[in-house]
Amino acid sequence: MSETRTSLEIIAPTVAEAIQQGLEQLGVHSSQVSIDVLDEGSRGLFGIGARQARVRLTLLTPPPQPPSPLKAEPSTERVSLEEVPPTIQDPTYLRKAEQIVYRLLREMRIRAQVRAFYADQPGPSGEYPIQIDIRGRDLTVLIGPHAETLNALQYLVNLILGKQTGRPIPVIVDVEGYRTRRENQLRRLARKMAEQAIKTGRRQVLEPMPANERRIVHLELRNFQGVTTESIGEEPHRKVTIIPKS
C-alpha cells in the first residue's frame, strides 16, 4: 500500500465485509477511518440482479504531533469528569438498533438472537449507550482478530443509526459476552502489572490497545495507590505505562 493513500473504496458482498477488507488494505483501526457507505448492495431475487456492496474507508487526518514519538499524553484521555444530562431512553432506538443489527446478520448469512438494551450507567458522553447483545453458534467470525470485525460492526450500526435518527446516539455491540471478558481481564491484567510496577520500581508497559481499552486501564488505576498511568506511541501501537511513585 502506498504510504500517500487516504481513501479506498472496496467492493464485497456485504457492507461488513467491505469494512474489514478496506481495513486490513489500510492496516488501521476502525477509529481511524471514516465509512461511507456508497451502496448497501442487494441480494437480489433468487440470485438475480444481485448487487455487491459498496464502501469507502477515509483515513482521518491526525492531529499534530510533538517530535518525539514517545511523547505522554495529558491524562485527560482516561475520563472525563465533565457532567453531561443524560438524554431519555427512547424504546423506539432499541427497536431500530436491533433491526439494523438482524439485517447485517442477514446480509453476512449468520444467524443469531440480538436484544437492544440501555446500559445501567452512562458514558462518558453523559448519553445512556444502547447495548447490542448478539448470541447464537459459531459467532467467533463476528470477532474477528483482536476484535477488528467486532467493532467495523458497531462502527456501522452507530453510523447507520445516527443517520436513520438525524442524531448520534452511542451503541455498544457484544458478542456472546466477549467485551465483558475482554474488561475482566484488562482489569485483573492492570491491577497486576501495577503491583509488579510497585514491588520492582519500574515501569511496566502494556501491550498496544485502541482507546476504549486503554481506558479501561486508566479508570482500574486511577486510585490505585502508588502508580501513575499514561499511554505512549502513535497509533495503532499506542501502549499504557504504569509508572510507580517515587
Second form
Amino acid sequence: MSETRTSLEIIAPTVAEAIQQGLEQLGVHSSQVSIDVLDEGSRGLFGIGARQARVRLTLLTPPPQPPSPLKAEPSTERVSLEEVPPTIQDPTYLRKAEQIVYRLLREMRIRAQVRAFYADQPGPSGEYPIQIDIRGRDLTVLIGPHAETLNALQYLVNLILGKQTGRPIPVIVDVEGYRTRRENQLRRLARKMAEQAIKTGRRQVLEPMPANERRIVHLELRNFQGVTTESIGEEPHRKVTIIPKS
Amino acid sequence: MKSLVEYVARSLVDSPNEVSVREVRRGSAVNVILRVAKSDMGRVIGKNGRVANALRVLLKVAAARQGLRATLDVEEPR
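Having seen the form predicted on its own, the form predicted together with its partner chain:
Below is the whole assembly, all chains and molecules, this chain first.
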C-alpha cells in the first residue's frame, strides 16, 4: 500500500542525509513535502550517547489513489497513521472556529488576534486538526497554571464547534506559541530523564501531565535505545514513567 | 460574566431557549447560577463535571479581570 503513504520517517547519521534519503524514497522534490526534524541527533561525547538524526517527511499533496479493485475492504478496519488520507479541509470550519474563539475572548474581555488554519500534522485520531493561534499582549492569563485556562478554552471550543457542525473536529488552541515551546521543553525533558534512567538503572517518574503532553514524551522516546515508557496512575494524576531496559 | 455562561450553555444544549442564567452578587463574590432543560443537564455538566469545570475556569478568569471572584452552580429546572 505504498501508494497511499503520505508521510515517511527516516533515520540517518545527520539531518541532511535523512532528508536526502527520504526525498529519494518518495521520489519527490523538497518543495513537495513538509519536513519535521524529530531528532537532530547528536555525536555524543567520545562516541558515547551518539544518536542518529530522525526526520519526518509529509507529502503536501498526496498522489491520487489509483482505483483499486480491492476497494470493498471494510471501512471499519483500522489503518496506521501513515495511511490515513488528509480529511477534507473545509474553510468554513475555520471561520466558525475563529468566531467561537473571538466570542469567548470577548465575553472574557480579552483583546487578541485570532487566526485559524489546518495543522500540517495529523493528530492522534489521524485527522488533521484545526489550529487556532491567539496573539496579543498580556495573554498569560489565557494560559493559566499548568495551561489550565488554555486547556479549558480548547475543550469548550472543541465542544461548541462539534455541536455547530454536527461532527467532531479536533481543534488545538495555542496562545503566543505556548504549546510549541512546551512541546520542545517536554522533548528535552524526556531525553534528559531517559539518559538519567539508563545511567542510574532506575525508573524515572515524571510530573503528572495531561494526555497530550504524555503523548509527546512517549513519542519522543519511542525509538530511544535502552528505555521503555508507560503511563501510571489515574487522571488527572497520570504520570509517564521511563523504565530502563535491563 | 453572565453572558459568557449564557453563550457557552446555549451553544451546547439542544434547547437553547430554556437556558437561563442569573447572578447573585455579595461584595466581590459573584455566584452565577445556570439553569437548563433537564435533558440538557448532562451537556452542560459533562462526564465527571468536565464541561462545567472548564466553564468555571473561564468564568474565574473573566471575573478576575474585574476584580471579582465567581462561582458557577448548575441547577435543574423545577
